[in-house]
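A lone chain, given as structure tokens: the form predicted on its own.
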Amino acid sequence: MADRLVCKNSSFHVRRGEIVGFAGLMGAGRTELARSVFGRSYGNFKSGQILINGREVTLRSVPQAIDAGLAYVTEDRKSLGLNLLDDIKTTTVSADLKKITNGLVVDKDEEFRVAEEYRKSLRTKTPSVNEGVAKLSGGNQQKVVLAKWMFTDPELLILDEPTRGIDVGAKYEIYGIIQKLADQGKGVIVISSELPELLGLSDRIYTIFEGAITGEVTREDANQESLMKLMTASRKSA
């Protein structure tokens, strides 16, 4: 429901260079919480604060969130993350066109250069960045989505189910990209239904139940049993 309250008296923080996991069962409110932070693109906003580098920011739209240094990789790449009619180079620059425009005209040479640079650095398997994204495998489509948001040079990258529907080899390549982003000083949030994935990637993990954050566990203390307990209990009982 569009008027659903998705975050109930909860707070969380992400440091530079840190990978923070969000764990919860289906319907717990993980995606809704992420989208409420990313320009209030879901749910009914009542009150709250978002601070970036210690300063409060007001993000009422997705463009404002992007300008503030946030990026969000959706869990549904084919419907929400990509336009399947576009080619790779167009998609790569689509979230921040102003970086490659002269006035209102897109610099096609710069568009190609940027897309080719990300193709090489992310090892996207394609004969050319002129190829349509619809022709790519799931893992390579996900790399194009990541490139699109990396091009915005975000301070905080929110990844919602970043390895859903891709093969094992591509998963490990995505894990490497996530770790590299953290090594570059980016803050990274990973939302995942796969607890082993969160346990392997995250420095800390928050658990969510019915729209409320019920726990925070460090890498050293986290295991599947402790996370599942927090994922299925209200804050009061947790």
The other form holds:
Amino acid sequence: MADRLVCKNSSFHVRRGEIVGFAGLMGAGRTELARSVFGRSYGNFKSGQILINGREVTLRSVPQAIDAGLAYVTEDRKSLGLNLLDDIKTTTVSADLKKITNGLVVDKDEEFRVAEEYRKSLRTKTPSVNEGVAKLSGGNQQKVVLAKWMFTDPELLILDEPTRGIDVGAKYEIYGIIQKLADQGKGVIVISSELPELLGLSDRIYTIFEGAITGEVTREDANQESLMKLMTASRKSA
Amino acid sequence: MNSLKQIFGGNTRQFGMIFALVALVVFFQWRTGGKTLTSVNMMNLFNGNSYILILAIGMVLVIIAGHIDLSVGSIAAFVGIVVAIAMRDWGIPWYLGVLLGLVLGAVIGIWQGFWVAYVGIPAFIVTLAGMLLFRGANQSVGNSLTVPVPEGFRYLGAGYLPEVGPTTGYNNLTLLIGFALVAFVIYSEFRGRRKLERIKADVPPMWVPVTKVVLLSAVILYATYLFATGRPGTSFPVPGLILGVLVIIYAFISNKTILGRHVYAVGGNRHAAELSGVQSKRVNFMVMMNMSILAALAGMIFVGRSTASGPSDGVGWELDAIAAVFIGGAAVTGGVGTVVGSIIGGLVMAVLNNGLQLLGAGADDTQIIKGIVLLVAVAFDVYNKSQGKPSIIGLLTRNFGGGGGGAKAGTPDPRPAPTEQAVGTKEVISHDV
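Mind pulling up the form predicted together with the partner chain next to the form predicted on its own we just looked at?
Okay, now the whole complex, with that chain kicking things off.
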């Protein structure tokens, strides 16, 4: 099997407090691009650099990426985002266990407290944080995943299709959470196939086609038609 | 019945597995006319099964991480023969022999862990190869002969706690361990109670923990009495002591440390764990290596007990250890299981074995019954899962100091994921911007 370059010539930036949309068709290489940034967790690394606050960082693995303040919420919640055997409290703290560990021991009181805090602030609908995540609906599962990444205190959150398979009410709540994260000064990247969603949320939108970024549009200039043209690269633009 | 429920309350599940074990002991005690609960028999039970239980500790971690290890019996035999020959030919003292065995176990573990974790060959294949390889190595090194081991080494597998202090008619060290355990039971019960009060949960009335502590203490003290009053020169067996220490250490690691959490995470969903910052290769490497070290220890204990290392030591041990782990509530698919559950699973098998022997059943009948027990225990669990009820064995062992060893997701997601609705989205957008 020949090697295939899935991402190329893709350069983008995210400011603090900004929501940046990544628009592209399925298979355009959006997830691949995001995961390449997130600790090179996709494919084999060829070349590229990451600057955080103007300083170059090398993120060879997911733990390094997490330490550098990156978070990546996967597109596929059930097979990549969650351990369906776990309960809510275990999942909430799972990406940053060091934070609730004193010396050697995981502090279970603290774990419960943290999970309870996120349950309340994200309004996850569950009788208790001891409940298994498999029992939750898609929207509430997504809230648990968001809580897990918010707990790592990231500077940049990459949300891959954050509202896929989620009912309308929960979608609305998740948009609210995304806005709130940006208001707190975090950078947010939203990858989505739904143009109305991106147009509503994003401050800027990059379009991706066949593994390369084909355009950058501000919210004022963006509309479904112009985005779709860039996403299918029928017209190149800066 | 109601008061029983109050004593064990939400912890009925926690005690369920122990109830099964107690029922088995009582049954055999009755059928054998009191031969089961005697000092000699209890010591035999511990001496003769501690090495399988030690293997079960390592095996449950391997199985939680989603692998299996078929090579433990051969590794135990190989380490046993190397250590026996080293002590005979080089004249090294027994404690250096033990050290040599553990180091050899670690080296073998690095070998197997490398193939499983970093090359990515399924553990089933790697350890199947290891099973053949190390069995052959055992027979090649030892020329298929039996090599005796020195006296000091035998203490490891067949020794008893020594007599110290004033003459009390009992073994003092055994008494000390028994009393320390009772003290720990009382302490942890009241510590848990204080915690409940602190987070303002429902605190059961005072007589509930008191009865619980009294019952548990009675069992511990009775066992202590049995072990402390054996024939002169016997007391609590050394292999039992090693086992006890290992259980405490590994229950702690699997339940309370980051490494333990990571083992459960990798077994539950490897890709999700990796994307949450778990270095799954390192975790897999660690569990495989740890298993080989424990196999080496088990092999040495067995050699100490049988006073010599032979070419067919450890045949079939892997299967006994795996059976103990699955009776103890682990899932074949990984992510579920507890250390203490596996020990109880192993004890159920051991008591069955022992009781049937006392009843005079032949090895053939014993194997048939053990096979049926394994099948029925797991079938019962699978049936309950398929009925949408939570897994019984999983529930039973859930609170056994084993962390995520909870019931496997019982019910499927009640709501199928709704399809995306553009209308709703638009409405929301206009709100949000």
